[in-house]
Each structure stands twice: as structure tokens, then as C-alpha cells.
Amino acid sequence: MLPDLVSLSLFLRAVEARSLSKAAAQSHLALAAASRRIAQLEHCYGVQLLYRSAQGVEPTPAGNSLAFHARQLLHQEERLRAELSDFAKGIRGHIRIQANTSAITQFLPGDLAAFVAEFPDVKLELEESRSIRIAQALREGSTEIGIVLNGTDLQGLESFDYRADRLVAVVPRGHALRRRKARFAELIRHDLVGLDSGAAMMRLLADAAAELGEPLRLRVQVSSFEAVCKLVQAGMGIGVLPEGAARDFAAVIGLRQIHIEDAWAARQMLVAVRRLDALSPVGRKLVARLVAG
């Protein structure tokens, strides 16, 4: 017999609460009932989930684990609750979408306001991401329709051309590099503001270094454009953008851009899915106006 989502909570809280009086106070349950529901739970999964004490409970390394599990179950059985609401309130459509921070800053919005203008009744979940964590919860099933970097592993997937976009060098407009366009080999030499590891970005920076067997100068690592932008004015180093981005952020506390004249520096992003087939018909809808720009 499976656990009900009662016992569950109920479980939770006596972990949380070290006391199991406590818990049945919270659920509304009397002590002896949720005495009952913790004993059963033991019962079907076979193992010990309390230590019981005059001084309350505490989780065996059993109940930790299923601890951690029940509460991944119980947010999800709060996110469908709220998914179904949505359909209860007229909504027509629910679709998850995970982007990475390049789609997301510089072609997104515009795209998905145009497709919401159309049709009202579908709710967007709109997550920012890295491109391989992205691939990895469109396998999982956890969103159903990821933008990713071009070079991304998509083993599995079904991906289809969405956006081009190109890199740019950012400087403090004194900066010694005062030419319009560089290659990499120059910009190298400096120190660089980069983005966290995780970030396509740096890995095309590394492996772009890796060929002309230098080494990134990385000052320092942060989470956004924007953060890379202020410590670029402050003097840390030269930054890497989007140029997108670069237009949005640089522009305006008075960076420079240096057109990157290598040719990986031009980039493609792609509409991800598990399956084009198995989306709903509203969702292959979003995935035809995305694709056709």
C-alpha cells in the first residue's frame, strides 16, 4: 500500500517539530490517529523512520531519506494543485519553459508577450537556466520546452534553430584597447570578468583559449550580465556579452563595445524538446512561432 499525502505531511512535521504531539496538533489530527499513520508508514516501507523519546523524535537515517523525498512530493503535488486551478479558472493551457540567460535578456520576452497576445488563456512558467541543466530537466520531463546554446548535449532530444547572436568584448571606455574589433588572441591578454562556470559562455572561452594555448585571466566570476558590467566599470578586467545584452547593460553606465572578429563568437540557440509529438497543441504552437522568429 502507498503512503497518502496526509501521512506524509504529518511526517514532515514531526521531523520538523522533533515532536509527534506537535504534528498532530498542526494536521488536526489526534495523537493516537497520528501515532497510527506514522506506525503504518513504517509498516509499508519495512524499516524504522522514528526514535521515540520523552523528549520528542528524531529521524533514523530511513526517516531521513524519506524525509527528503516526501518533500520534493509534497511541492509537487502543490505545484500541479496549482497548475490544475489554473484550468478551474479558465485557464486554457499550461506550458514550462526553461531558457538560458542569453535568450532570456535579448529575445524572449518580446517572443512570448507576441505569443500571449494571442492566445490569453495559456499560462507560461517561464525558469532561467544553464543550457546542460536545461537538456538535462527536458529528459527528466520537468519542462517541456528548453532554449539552449547550440553545442549543447542533446542526446535524446528533438531541437530546431531559434535565434543567432554574437559575443562582444565590454571595456571602461579608457581602456587600452581602443580599436573596434579584436580578435581573441588580444583580448586574452587581459584580465577577464567572467561569468560563473556553469555558463556556456565560459566554456567556449575556455576552449577558445585552450586553442591558442593560453590561460583565461579571470579576475573574477559572477551570475549576470549586469554584475559582469559593474565590476567591468569599476576596473576589473574586460567583460564577455552578448551583444544584445552588451546594448542593454554596457551602454548604459558608458562601456565600450569591441566587435569579437572570431568566428565561434557568432552563436545559434535552439528550441529544445523531449518530443515535438507528445507536447500539447498549444505547446507545439509556441514551439512553430519560436522557430519562426
Given for the second form:
Protein chains: 2
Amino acid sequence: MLPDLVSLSLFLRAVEARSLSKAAAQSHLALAAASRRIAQLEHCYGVQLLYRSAQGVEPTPAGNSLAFHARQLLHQEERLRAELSDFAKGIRGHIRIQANTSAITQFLPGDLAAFVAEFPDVKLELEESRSIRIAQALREGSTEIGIVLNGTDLQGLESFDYRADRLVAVVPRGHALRRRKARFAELIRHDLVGLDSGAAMMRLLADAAAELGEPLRLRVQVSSFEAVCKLVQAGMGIGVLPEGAARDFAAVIGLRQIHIEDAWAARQMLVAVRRLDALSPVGRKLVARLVAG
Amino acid sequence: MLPDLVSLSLFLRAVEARSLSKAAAQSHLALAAASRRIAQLEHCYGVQLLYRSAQGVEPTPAGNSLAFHARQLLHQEERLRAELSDFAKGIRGHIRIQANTSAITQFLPGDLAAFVAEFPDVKLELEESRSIRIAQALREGSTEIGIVLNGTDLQGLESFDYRADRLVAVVPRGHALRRRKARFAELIRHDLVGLDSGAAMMRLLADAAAELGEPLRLRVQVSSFEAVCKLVQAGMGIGVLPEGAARDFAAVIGLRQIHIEDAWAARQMLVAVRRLDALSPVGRKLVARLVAG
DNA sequence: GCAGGGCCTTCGCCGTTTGCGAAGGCCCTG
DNA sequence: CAGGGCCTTCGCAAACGGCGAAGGCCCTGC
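Moving from the form predicted alone, what structure would you give for the form predicted together with the DNA?
Starting with the chain above, the whole complex follows.
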């Protein structure tokens, strides 16, 4: 029923070398054995996989498809092997996490650092991604823990409050806007320094602007919070950032923060998993730590 | 050396049922055989995978990792099986394509339609993606043909010119801007209707605006060319679109096109593959058709 | 035009692997 | 402390998978 990875690897070599005998040699098999393995593969899927001739073999269209998938499968197996070899070397746990930019630039590094300090033999794999893709990845099981913003569709997932993430505006010292608080309706009259529009935050700003019936005066769009701060300092306009990023980047170069009073400026980040009780114990521990933290 | 997929599936069931006997039953194996398969899996990777007790089994941390990868591997195998079963049903070819939005909304549907008309038993899988991700996918072999914009980093790939893709501005009838041609410096004084900022086009506009030292007056951002046209018609501002999209959506609702004279408005789309001669014959044929078309 | 050699398949044999039931150890439950 | 559920180990039989030899096919070169 299920194909043999050895046969798949043999098949792949046969396609690449255009020769069964060479593939057999590379796989340390006798030609007879190789031939039978391929025949059995064909039988298993009910399709002819190779055209045979006196000059060698050539993949059929189905054979091409199989070669494609065989590569993926073997590649996947390699990753598996690599990961398990970590365990042989003393690692005691492995957790895959995907998080959005705001989480990664603000709270996650600290929280994860505290976690690995306590569990030094747990390996974390952190990947940055957009909230929607994170939800997808969780659903299809290609990651274990996700950090997303509220508003993301979490159908079919379990989620828990992580941190609050407030958006603030930053202006250079001496900017005309002197207040400590403002509504977005006032900010929007000024030029803005924005992020690339894939960011969830930019969508929020665009929606808010549409609501007000005003254009967004985006003067530049850059891809990092730090770059936003530099450009704000250079007088290109007002920046909008998560509070934590403003603290890290804006404060140190002397930008002033302005509290945004609109309700949408208060965002909630969530820790999401597919099923908490299907998670590994150490994974659950990390979720608990994040949610408690 | 290479693990047996049957053993992986058995292992997965054991982890999920927390019981070797149940897993053995589900896999139609005697308990003894199941036990031995797991032991052999542990030997193969040199790690303990399960904690055994009189109450059943529990995955070790390494076991959790293996379970994760086993799921992926088996899932992948299922897709393989599904695809090969197409061939058993008479499909004669299968090509995976990823393309950016501009290509998908303009030229690709027509070109692909012509191709499948000629090769009706070839199944095409088309996925929309961003140019950068497409290049990644080609490099790691998870797609066969990619359509990207010039300017994308194609290191390590082979590429061929596909179609030229000119950006044009669209305005409602009676708009103040009366010309047939304009430089972007003039357009930028008006409100714009933009796309979500992940789009390559928006990055182009943002860069052009930065070059001019002017803000982009983005009034709304939407996610489809069609929506841009509707909003332009509603008087929200000037739209910028690929020429082909303007022809399809803008012309029919009576918008006027303005040629953008700046050099960056002329973009070139490329067909990219990892290695042309590693492609299936029908894949090569499609590339040839696209490049010739 | 035919011998030679390279390619794959098929065949028969044999060693290893794999499956099975039975027996055994362990731990919790009552 | 007997009973039952769990997993492992054991010995045996069947099946699988490997091997070399033989065979068919086609191209090459003398």
C-alpha cells in the first residue's frame, strides 16, 4: 500500500540518471532488484512510471509527477533525520513557533529568552509570518504555536490572550503636533511614514482613513520599525508603531510619542494552537508561560 | 537506513491513541510486530521515542518531533497518491505554476487556456504568489514554472522574457486631468486609489514618490484591480493599473486611460524555471509557448 | 548482415525480514 | 495478593527482497 522510501529514492536516481542500472549501482542494489522495485512501484500506483528502451529509461508524465513528489518526501525525511539527531545529541525538546512582526519585535524575544533560560535543552524554531498565514500553518499542522493579532480568523483553533499591543504615533522633537494624545483624525492631516502594506497595521490605518473619508498621506513605505523611526527623525512625517517598538527605537533617538485615542489602536495579540492537549508537554508549558507572562 | 512509512504511520497512531495495542489493531498488525517496528524505528534514529508503562505509551520529546514530521510525510504521500491517481484516470501531464497577480489578471489565463485547449489532458496547478516567494519556491523545487516581474532576484534560476506589462493611470470621465500622457510627478498631486501594499506595484509607486520627495496621497487601498476601477469611477481618485487590467475592467465602465511616461512604468514579466532541461517535456512545451506567445 | 555489447526483464534460489501466537514481566486495581 | 491490562521477548513459519544467470531487444561497428 504505502510505497517504500528506498524505492522512491531509487526511482528518483533512475529518472535523473536516465538509467536503471546506474540507479541500481548508486543504491547498492543488483539490477534485478532495482527493476523489481520499480515494477512494484508502478503496480502500487497503477500507472506506468518509466518508458523502457534499449538506451535506458525515460519518465512518463506520471513518472515526472512521482519524481517531483519523491524529491519532496525525501527532503522532508532529511529534515526529520536532522531534527531527531539533535535529540541524540542531548536536545530535549523542539517547538515550532510562527509569529507576526509586532510580536517578534516587541515581546517574544524576551519571553522566549526567559523560557530557554529555564529549559536550556529545548530548541525553539521561530519564523516570522503574517497572521493569516500563521492561522493556515496551525490548521494544516505545519507549526505548533502561533502568535497573531486579534481580528485574525481563528476558526478551528484554540487561542489565548497574549499581550496587549497599543499603536502609538511618533514625531520628532519640535514637531507642530504638541499634544500627548490625539485622535487619528488629527494625525491623518500630516504626512505619514508607513510600513509595507502587507503589514496588518497598514491595513488598520488604511481602513481608519477610509472610515474618515480622508486619504492616507503616505510619504514613504519601509519595511522595519527601525527605518520608520529614522525617517521620522529626518522629518519625513509622523510614524505609527506598536508601543513596544516605539520604546525600543524611537525613545533612544529622541522621538516623542503620541497616544492614539481611537479604539482600534488597542490591539490584542493571541497565542493560538490547534489543540492544546495535542501539544507536547513542553509546548504546553511554553503556551502557559506566554499566556501568564 | 530510511524509515518505513508503515512504521511511521503505526507510530503516529500509537502516539495518538497512547497505546501500542490499539495502534497495532488499527494497522492490522499483531502487537508483537508493532512493538518490534517501533523498536526498530528507535534503533534507526538512535533515540528513544516512547515512554512505555503499564498504562500504555507516551511520546518522549523526540517522539513528539517524529510524530510531527510523520504527519507531514504521510500527508505528502497522500497528495502524491491523489496526483498519481489522476494519471490512472487518463490525465497525461501535471504542471505546477506560480505567478504574480499582474500575470494572473492579464495574460496568463488566455495563454493557459490556449495551452489546455491544445493539450486537454494536461492538468495545470496555478497558484498566485509574490515574486520573491515564487523565486524561493522555484529554487527549493516546490513549483516548476514561475512568472515574476523583472527586478526579482533570480539567482540560480533560468529565465526568459514573457510579456511586457505597462502601468497606466485611469481616471473617471470628466476628471480634471485631460491629457493622454503624463509623468508620475503630475499624477501624484491627486488622490490615488491604491492596492494593498504587498503588491510589487505599490512598492514601485512608493519608490517613485520617494524619489520625487512627495507623499503618496493614498485614499483607499483595496485588494483587486476591479475594486480599484470601481472606486476610481466613484471619484475616489486616480487609479494605477497594469494596462491589461485597465483594458478589462476600466474600459468597460468608461474610465479614461492615461499613459505614464516614466521609465519604471514599463515592466517586463519573466518566465522562470530552475533548469529547463530538468523540466518535463510538456513543461518545456508550456514554457516555449509562453515565451513565444 | 551479423557479432558484440549495453539496456531492461524474468526466473529460480536462498537468506533475511516480518508476522504471528505464546510466554513473561510489570504495574495498577479491587 | 489475585486479576487484568499493558508492553516485550521468544521461536517458528511464511513472505519478502536480494542475487546471479538467462533471455529479449535494439543499436553500433566491423
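Positions refer to the first chain, counted from 1. This is a predicted model, so every value here is computed, not measured. Between two forms, the rigid core is defined as the largest C-alpha subset superposing within 1.5 Å.
Superposition of the core reveals a Cα shift of less than 2 Å for Asp207 between the two forms. Superposition on the rigid core between the two forms places the CA atom of Ser142 2 Å or more away from its counterpart. With a cut-off of 2 Å and the rigid core superposed, Ala39 has a Cα displacement that reaches or exceeds the cut-off between the two forms.
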